[in-house]
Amino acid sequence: MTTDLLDLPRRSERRRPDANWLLVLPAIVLVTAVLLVPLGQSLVRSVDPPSWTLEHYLSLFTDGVTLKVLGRTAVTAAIVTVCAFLIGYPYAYLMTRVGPRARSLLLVVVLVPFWTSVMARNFAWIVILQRGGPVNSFFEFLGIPGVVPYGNVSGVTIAMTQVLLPFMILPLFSTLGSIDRRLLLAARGLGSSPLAAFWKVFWPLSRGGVVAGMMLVFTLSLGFYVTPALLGSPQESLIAQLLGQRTTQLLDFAGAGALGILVLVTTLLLVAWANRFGGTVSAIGVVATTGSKGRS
């Protein structure tokens, strides 16, 4: 009897509902309002109620334009991802090897793009890449006239690589900094060369950060709008420009909704593949970053 009375407070505590979930309620409401509701509206418009047809989805594969633009966007995003990796991996590795003061300086250099307006960065690239700019003048000095990256995919790729480089460096820095360097010393002690120790020990441990950085850069590249619009051309438009054209000029909201859903499904499939391959990419985190694509 006494034992049952002592257990009553404990039972009441177990039955008391946990109110901690209320802390995430504002975030759930915000995500629902600004992400899920518009996505649901785009999905409904893409099937064209009340007829409920898949004609808009089928037309994406038969109009002769969408697949071409989607392929150009995927190739551009892949090139930007590879370039960001080739630049970002050595940079992140260097950040893990230097002292605290030099590391802070290198980190500030990485974070500078976040402190600069997107429009200011794009207009700066226009000045650099246009005819008569530093790039054109440099190649003319070398005896190679006519090199003008402005107004084509080349200039867009260069600018997108610079803008998205922090999204590659920061995940790599976090992963590379957590690797125990004693493992490399152990590999060297067992007779491995420095290159073999790096490839067989350090690289596999850094693969998670590589996959995370690549997926962030690639998914953000798929939805870039301002940079291709300012530095590119209508003849070499990317998928975000095509979406903007369908909504603002053609007023084809059903077709734009179908195209947006197609890009979203493609992104989710890539994230699912990355989760299985790398094992460290959060699908929620990568998809959430795609919500900021239109601002880039």
Second form
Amino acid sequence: MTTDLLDLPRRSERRRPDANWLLVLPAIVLVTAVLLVPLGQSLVRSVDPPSWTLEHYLSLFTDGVTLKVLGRTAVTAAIVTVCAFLIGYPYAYLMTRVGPRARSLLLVVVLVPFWTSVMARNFAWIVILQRGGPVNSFFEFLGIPGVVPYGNVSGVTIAMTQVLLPFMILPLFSTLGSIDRRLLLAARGLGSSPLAAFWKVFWPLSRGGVVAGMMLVFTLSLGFYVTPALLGSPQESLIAQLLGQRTTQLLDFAGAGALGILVLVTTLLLVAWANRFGGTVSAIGVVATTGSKGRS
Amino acid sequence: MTDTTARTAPAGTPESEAGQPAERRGTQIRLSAVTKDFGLAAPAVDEVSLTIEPGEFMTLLGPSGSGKTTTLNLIAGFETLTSGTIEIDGHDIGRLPPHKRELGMLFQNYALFPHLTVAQNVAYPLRERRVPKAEIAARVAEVLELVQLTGRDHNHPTQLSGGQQQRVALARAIVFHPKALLLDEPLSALDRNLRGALQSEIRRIHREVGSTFVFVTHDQEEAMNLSDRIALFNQGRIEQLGSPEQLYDAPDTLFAARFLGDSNVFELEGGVTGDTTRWEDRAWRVDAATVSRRSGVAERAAVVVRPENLGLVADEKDVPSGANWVRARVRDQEFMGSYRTLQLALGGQERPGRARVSTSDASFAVGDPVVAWWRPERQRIVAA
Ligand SMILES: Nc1ncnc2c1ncn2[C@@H]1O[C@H](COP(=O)(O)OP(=O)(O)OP(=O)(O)O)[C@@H](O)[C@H]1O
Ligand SMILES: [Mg+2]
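Alternate state requested, the form predicted together with its partner chain (shown: the form predicted alone):
To see the whole picture, the full complex is given below, headed by that same chain.
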């Protein structure tokens, strides 16, 4: 009797998903064109199509250079991550505790290096860090000569930490800001000293943000190219420089492809592993969307 | 305190003495001239003095912003005193940090730790006190049984309903045998039925653990339901202190009369002279026992009559001898289920008032002139 009435909404419901698909189509096309196609090409080239060989992968482990650089890159990325965390956590905590005006100011301060051009920022660091620069002079004034964090990994670490700080601070800020502070009062009332309340309540609740921020900073650190090239030294190159060298100087696309895939797989495994420690899927989303931008 | 009514012993005392003589964990909490000034126009808590007896269920009742939470936070140690002293069993705790005060606290939003299970939440205060593991397990099980949540140990708080979450919070707040339990509107986030159920639960647990409870609410019904005594707060001060019966039957001030229950209010111009007073053209008899001392020192006074004490007759000739009366008009009526409420316009000024009649009583219709009367001993002269 009322089949018509019942059918009407169903028909329109059926149509809706189709329309939605059309809306995401441009995005899908774009992602395929700029991400999946090049990735597929790298993958194909890495096995050297006519000969279909894994030799390029094998040589990564046997050439004596790749593993060393990869290890150095990982250690640098780890140090940057720890430094960013040590600065970022108290900073983000402070941001949750001040008024809205001070908070905006703190946010701008952290984002300024992010908004400046890569070149300008790195050359500014050269001026500051080089022999005879303010840092060198300051330590000499203190009676500690020879502190020149330029032309080696320490300068690279400093500059990378600075530009990656927002990626640590922003997820931390949103996580710390959403923690109900009355939980700390409750903990105090239940017998916890302020320090114990922090360790047993605030810290566990902030862990999601910590994992997200650390993952972002670490994975982005792996891809830095300009900063190590300008502030570091060829003797201490990082993985992105090795990649650049293979593609632009040696024209060894197969070797570069294999190296690229190795880095990608390592990163994805790492993200998957970190996700088990409370890092959210959204953090991976942020990694994916900002990853290209981080190669500075 | 300016309260005139006699300081009776807390109603809970005799009962619990009979029930469980040894288990008297309650402590005395004494506030002396406690003041908290946030630097606003008026202090949030203004020279409050209050002695809460061991094992007593004391409710801090009052409108929003009257300083109830601030008072409770001062006791808990979450706020610092501007002046005054707070003693627990005679020891000044004013400078003790909250985690050394050994007081349990229940919050409106439960404040359960979301990263811990029910059992871990309840175990938290015991862990902080380095209680041995086996004993922790036993005490957690025991207290979860007390709040009727056995078997939910491994759930996370978000998997529980609001009422269950508040039970967990209650278990967590009493498991370490605190000197007293402080409750800040613990039921106001719950729906009406659940609130009723948890009220009786809280009453039962108060009886069973026998410790001192300080309960904050702005719900007068809840306060009357639960309390041994009520401290009625108004603008950072205690307006009146007494048992629920005292506050309802013998309010000292117009504020108290209006805050607890319905009242018919006749604001007096001349005050009380001897055993009579005047309101409009009427002269009323005054029973000395019904005059609150506050009304004597106040500039203005008012006669207050509860709706259930008001009788209605058609003509002044029908008013019983010795009763006070006033002419009125029926303005509207409400069916309340077990009774009807007639809304009245009292006297020439047509002051709003109300009377209660039985549902079967159809003597008066809307618009009818009536005479409202009451016995002089059923009225109360309060400070306005
Ligand atoms: N931390 C604070 N800083 C400044 N003013 C405060 C603070 N806490 C409370 N106040 C003020 O103190 C007064 C009393 O607040 P309090 O929270 O004690 O009221 P309350 O009786 O608990 O009210 P409610 O029923 O709304 O919870 C209010 O005017 C409030 O604005
Ligand atoms: Mg409050």
